[in-house]
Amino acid sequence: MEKTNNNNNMNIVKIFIAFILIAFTLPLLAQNLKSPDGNLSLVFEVKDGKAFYQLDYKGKAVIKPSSLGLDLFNDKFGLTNGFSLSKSESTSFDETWTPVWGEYKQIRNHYNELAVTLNQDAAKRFIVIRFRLFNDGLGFRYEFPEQPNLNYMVVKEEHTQFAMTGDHKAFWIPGDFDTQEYDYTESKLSEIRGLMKAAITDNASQTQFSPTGVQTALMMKTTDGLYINLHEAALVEYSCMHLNLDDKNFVFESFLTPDVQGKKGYLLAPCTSPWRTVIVSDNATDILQSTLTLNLNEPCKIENTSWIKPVKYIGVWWEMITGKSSWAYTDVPSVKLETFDYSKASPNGKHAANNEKVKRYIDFAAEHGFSQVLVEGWNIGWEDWFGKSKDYVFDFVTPYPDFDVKMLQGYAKSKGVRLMMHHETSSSVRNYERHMDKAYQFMVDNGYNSVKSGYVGDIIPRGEYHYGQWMVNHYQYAIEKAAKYKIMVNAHEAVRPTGLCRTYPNLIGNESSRGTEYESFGGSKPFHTTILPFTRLIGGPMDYTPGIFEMDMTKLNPDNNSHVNSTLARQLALYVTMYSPLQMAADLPENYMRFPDAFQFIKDVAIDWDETRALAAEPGDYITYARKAKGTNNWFIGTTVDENGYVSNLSFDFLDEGKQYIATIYADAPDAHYKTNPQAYQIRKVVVNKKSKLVQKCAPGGGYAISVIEVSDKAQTKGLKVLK
């Protein structure tokens, strides 16, 4: 009896060994994460070798089960398979931090992580891959950790998907390396093959990319109600990320910019990828207002960020990119900077960058509190700048005979305003690069804080492209540089944003899209400005350089036939809706002034923020935003519409209770149309409260903004409507 006890001991003992065993190798099979409201889950797990995710929002599948992975040059594993599940760790963060300026006063950056360790037996090698579970998305990267058998490596592809659940309504251009300045196309994802051709007849760079390849920040709508956002976090030291499309099955994968030999990146543990993103919601308003991109990023690396403020200006701009005046000083076809003598050249009487038409750009700016004013073309090299694959084009110190820059600055100081410098580098990298400290300092010498920099044309050395990670690391150098010197850098034609803003703030603005510009190139489609939020803005504020009055191009320029397809209305929106520290009024002064009753909500407008609402959103058919002014009660409000038109409903309930403001609404004209009447707008005044709203109509391409002023004192508010 004694020894069946014992055996039935010894059988129990063995059991529970078994359980603890199961209990501690079940967990490393498939793991879980939720988010911190619960309403997001993660699933990893690896089978076959292969590691794999998928997400679920309130128990909808977003992303189906998706593998993960990179192939490597030169080695013989890769690092896509062999893999063992040997680690997993789980934590949660929770922090509040303070933008240098930004949508928000302080942003919450919340999440549950789950940092993932695979060994590759094989290889004798391990990566992990962390994952990040906020309320509004998933962020999630590969971290290669300093080890013998895994230093330098080359990628040869990343091989990251992202598995839809069905045939979803996508919002995209094509995964060109070289621009983002295409018009969207909206349609299904079994469709974008079809169209893609149509797609790159405007504007293409003649890169070559797949025939299903798209862009991020790529924006989706489910058929039952899901919004999808894919894109990236913290492009650093890595190349530019694409998303080729399975059309047949619907699933993403990730495609990066190659350089001229095909590489598409070159790595030295300990090094991590960017963040690859996913925001989700059932509402369209909640990824609008998403930080997750900001979140993902490094804390601010500039100590002391006190001389990095927010710009409102206007510039010597618009009249060139209409042809109505030029960049260059002459017409000569051929200039070789070393050896050209400028002043024995005869100007050419359309060089807009002069000293009296400055002059009065710096007046203009003075009079309605503009705090800089933009100039483009004083330096030489503009006569044959483009497309001739010159190296040395441009030296970035030496003006051309009519501009005086001790003068201009001496006289702008005098006035309360700066300059911001240009610098158009043609792609002509190296040339830049040798350039820079002494640019710089010039600029500091010069009085100069700010700089918008271009890199317009085919990247000199040949074959890199905009967005490969050989430039990726020029713009990064670009602006830790600039930080050296004190200087805030707007850039042009760089790769598109993905929040690094948080980690140098003084990347105060990009371009890195269709911007205002294409409206005198041919048009911009009319949903543009109510796709652009959803897609290029996710990453990074934009300088859009809105605020055009004068939408027949004729005006300016006889030879331009090309019409802004927009009213006058929207113009004023978009200081709203297109988030940015750096807005720009791009018309000219004298079209203002035709209409100086508009013209005062440009002025009025805030370009800090403490707090940001999405009130009401569909992409491609509406947004509605309200701001808060930075210190103050005072909110601006935005709406900008598709060439359907609409009507919205707004509500005034963020306001606070008790108190009384008074709205100045600026909207289409019952008759307005972007195409056919687009100046016809009307302006009213009503006080509003808690409880008033709004029901106004937006014409076909049109919108309306609105400054809603806190009163203080009831004085102010006689004779004026109470809008309940």
Given for the second form:
Number of protein chains: 2
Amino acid sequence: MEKTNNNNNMNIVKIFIAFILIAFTLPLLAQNLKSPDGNLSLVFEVKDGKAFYQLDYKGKAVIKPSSLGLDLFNDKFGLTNGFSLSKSESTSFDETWTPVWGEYKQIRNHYNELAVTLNQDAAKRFIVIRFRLFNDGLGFRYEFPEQPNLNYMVVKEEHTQFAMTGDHKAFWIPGDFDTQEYDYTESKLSEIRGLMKAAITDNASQTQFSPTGVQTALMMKTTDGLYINLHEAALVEYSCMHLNLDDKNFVFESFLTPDVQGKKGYLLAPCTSPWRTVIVSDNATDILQSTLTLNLNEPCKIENTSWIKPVKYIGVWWEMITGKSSWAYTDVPSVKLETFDYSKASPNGKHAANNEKVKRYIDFAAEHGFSQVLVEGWNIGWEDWFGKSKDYVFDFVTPYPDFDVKMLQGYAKSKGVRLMMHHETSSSVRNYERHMDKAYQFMVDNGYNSVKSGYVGDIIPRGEYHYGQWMVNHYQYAIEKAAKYKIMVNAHEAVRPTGLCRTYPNLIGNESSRGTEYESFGGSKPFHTTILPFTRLIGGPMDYTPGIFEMDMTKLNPDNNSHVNSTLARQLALYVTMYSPLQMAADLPENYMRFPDAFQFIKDVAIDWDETRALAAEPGDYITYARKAKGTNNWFIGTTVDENGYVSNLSFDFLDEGKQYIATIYADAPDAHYKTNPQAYQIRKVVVNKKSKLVQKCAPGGGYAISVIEVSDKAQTKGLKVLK
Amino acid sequence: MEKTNNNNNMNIVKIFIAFILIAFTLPLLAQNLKSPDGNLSLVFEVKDGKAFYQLDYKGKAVIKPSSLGLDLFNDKFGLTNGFSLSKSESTSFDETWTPVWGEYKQIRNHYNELAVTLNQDAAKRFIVIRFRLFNDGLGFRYEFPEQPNLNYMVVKEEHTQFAMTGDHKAFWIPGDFDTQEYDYTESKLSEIRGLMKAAITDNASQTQFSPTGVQTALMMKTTDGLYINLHEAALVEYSCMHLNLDDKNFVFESFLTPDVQGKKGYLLAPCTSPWRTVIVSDNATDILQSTLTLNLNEPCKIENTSWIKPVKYIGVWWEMITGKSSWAYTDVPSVKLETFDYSKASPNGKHAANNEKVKRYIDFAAEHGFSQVLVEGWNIGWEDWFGKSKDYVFDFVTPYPDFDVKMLQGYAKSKGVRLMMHHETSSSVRNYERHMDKAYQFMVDNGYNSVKSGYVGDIIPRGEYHYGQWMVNHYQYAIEKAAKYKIMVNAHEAVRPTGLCRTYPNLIGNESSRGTEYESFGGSKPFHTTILPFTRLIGGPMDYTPGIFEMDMTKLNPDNNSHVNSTLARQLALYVTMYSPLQMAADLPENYMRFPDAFQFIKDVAIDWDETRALAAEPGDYITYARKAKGTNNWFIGTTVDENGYVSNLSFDFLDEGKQYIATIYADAPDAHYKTNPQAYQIRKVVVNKKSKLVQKCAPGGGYAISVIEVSDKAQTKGLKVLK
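We have the form predicted alone; now please give the form predicted in complex with a further copy of the same chain.
Then the entire complex follows, led off by the chain already shown.
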């Protein structure tokens, strides 16, 4: 049966739902649920009035019996005990849907579901806990149906436990209410406490809460080879969840982001919590290929999505990040936006977002096939944008005197390019919301269709956190309002994604992690990009801004001693390994022109895919992806590896039978090294087919990228070796 | 010399400015300033690095030497000491301006000014303190000019002292960051501490800070007959000031409203504090006639003010206040605005804002000459609007199923009447700001030109206070945005006014005090209206909503035992004594129809004036005003008195020489009493002229109102006695 629903761009290929309703009271019986493939097995039970769940994978415990519930303010009962199981409902669901953009042409959403109704007789109320067991893992959430004795709830804490079976290896960053921009630490769970202090590096806004508090998505590996990932899906109108570890018993418990008064959420029934997710496999590549997070989100709510398109872009950005240029137009200690007269200000001579430079960037974008040019620092207010708790910091519509919006958009249009808008808010969120309609309308009026937004510094309203419900509500508000203006959003420093791009595919990017900019702020650990796809990317794409070719920052700014901890070849690989429908070529045009043969890969690589295969992966060590470009038979392959280097054994067996392809391999040179010789690369072309195999050495901090283009004309292969 | 500036509706009649510049350093010399009439005398000096001022009136001390300054967060110097006087500048100013509406046709702004520049050498910075001495009092403020070493300031506290000369009598309400809706207490300063607990009555949002903390405008009287009023003017982008009393030494000190983190203000130079004001006279009526607060505000900033008109209105309101009807359409414990289906809800049968009733109100307004009809409870969301900390509580544009906006506005228009909009925000301020543009546009689209806004309950963002800088900024934002839509604003529960209606005359009303609604919530003290003109009204007009004819609330709602502590005649007087360009006839039409002869005064009384005379006044005892209706020779007189009653001796000597007038006197009957016999009134008509005198007895809690209409045709006086 095939049914096409054009309305929301979703092809429902197959729907199979079985209802098994067990409506009588089952006070003593444990409830069981299995994943469709039978590998995952969930048990739910109520014991002494408390709710517990446990999860097994192929007969091995993944989550030991763990309690569930929430504490509320001004509520003498709370929602942690006094429960009896009054109803248990099992269903199955199987449908295939088509994302607007993504790693897959279609995604199968196949799960068995168990919904348990828990009566709390003392309070004459009930809640529902809904479990969905997929082949790739578990999702569950709390549901608060409409009823007379449960309407307003103020959450004191959510007490969802994840009891681990042992002292697993974990890839973690410090729990923080304001930032995820940390390097990862690889350690045993028992070592987190001792390593926490060193793991906390400086950020413009940061608030930790516990010496054993970590963030999700949290990636773990057990000693017997299970890969376990904890995260959440569909974070809407709720506070972001962190995990606090009881490091005696290896039990994680949810720790929600509070508001300024210590309240952790304001709920009005009917409502639900986000989904708490446990992705499990004995194969690391399965974690990378999991679609559970997207599947737990609602289908697309934007009716017409024809205006949402993946974007490959360059930007006037890296030169400010490195300190070569400035966002600000003039050098004054403070600017009162209401009255400051920029026309009389003395230019500092370092302002990057000027007409001449932007035109050069437009020329470069047009020449090399980039559809957009991000320009930061185009608008007034940058002189004191940062760290001043300044309320009226930007107006989002007034350009600096040397930036002519109409002229530049006209120029860009004549070259088939668009400018990308930039809305740094400095976390002055009331100010942004007040200006948002005008700012978005300004974009529409001037031909912009995408915005990079930023939330640097502490939040205004003061005392709120980046990851609290107040801000979660704001980010959502910005995305939904943008959709009304047909604007795509790429929010930096916002809460980390939880698959909401399924519902609002105009959310084409997020930062919410330590991006490439940190390579200019002292550098990130070489293994960083072997972890991010297991952690940050579980929730959605990241605007990682790869593509740095000049690793020595002193070449751009003599005062900047930072070094990019990556080989050049690996920078190319990241366009494949760091999935995003929004990909930047972050370096300066002049650096690309020094390495035009390597730059070719960035020009060629696709940003939207029909198929994705994680071919090899070990978190913290290496990742290899092959992806098939949307609407073609061409593939792109990327491998990123840690500081130890790696020998990749690659089979091309994913290629079509009987077809030939030209593979261009962008690899580390034999003497390449991320620290000492990062720009040493070799490019070679070979012919490949389904039977080809490649053994490719990756340098420490290195990797490789391969474009695999279907041969349309045999003549193209002339003189090329066939890879056996 | 007369110059007309049509642009801002201000006639500058006379400008005389003299500059006396003393630019050399005067480290030891006290600086002196006198008021134009010489009665007030200010001394400023710097002693041991600290700044002091003192104020005398006719040789008597009003303010003893009092220190000035502010403490800042993260600033090792602060702005309280280490000062030296580096410059002193004296000027005079005299101009007459024309308000858009008001108590006077023109207002003279006449003062002598002293601006002292205080260097703080240790911090390499300076501030200015500017004093303006009018005949009616003193205004002074802190100024923070632009300079290299003073830009961002976070205020820890403002330490402005007002050192009283003794244990004055005061009319005070408890200092509170969230409400001024308290009954006044009359006591000596030394008695405040002991009376504070009893003075604090319940409110939906309230936060006190000190057992001797009181609010401004604070009215005092000294034992030797001086009347002193402390308040502030032009509160913009700063926190509202309270006064904390050192009751050993009778020294008040400013106590600013904090934000949720305890910060009391975020300033960015160049900027200023609001003006701190001291109005002084040996005659209580001078306090009532003071125009100092308006004069210290900026001239009108709205270019075209032709759309701003005083409004006399009725409303679907009192029946909800008394509990006779409901704002809500249906009775459910909670409403999720996003999803609740009102079309399927069961009406509670008490919803007042329905088509039929509103049409009757429109008919009544048209018949009796009211220009607008306020309708509260017209829009969805009232079922759980209150006390739930509900974020998305109203959308401000969706009517209940039984309220047809288009039909009703059409019906109103056909009768020459408008509906008045109501925006209760429940203090969910982010939600209001998000909807504000659409809500205002909805008003424009549907013919509304005025809005009553409300801020009941605790503020969202949670932890902010009604009177903190965050909210001061919001109220201002709402007023300025409304002006862009040509909308007049009447904000309830907002910060108390400080004369900003001069600058933004579309702010035609405010509550910010205990209004008539409290007569239905248990009653206000009988002397309440003899104090408000000395306190709350110093900052601007109040939407007091007078005109209650039925004093016994059980007549409207059997469950409401409250009693209006006023005679009916006094209810009429309030239209004169409680100045406002926005006056409501608050009672039900059917109650007015029971007393049509008394109702005639409400129909006749003007709401805009060419002249105002406070004829007799003693705070807490009685007030008599006579006002000349704009563009006429007609006068309206009102007297309100306390629980002891009063005999008013009224001279009509303010009338024009040689003219005759018919005076209709609406007075308490001899046996009237606010408690036992409030509806006993007598109406008589007499002829009056400039020589007429009236001795009029006022009942306890009573008063009288008089309309004085110029005789255009002698025949009108036939049979009427002439008052000698």
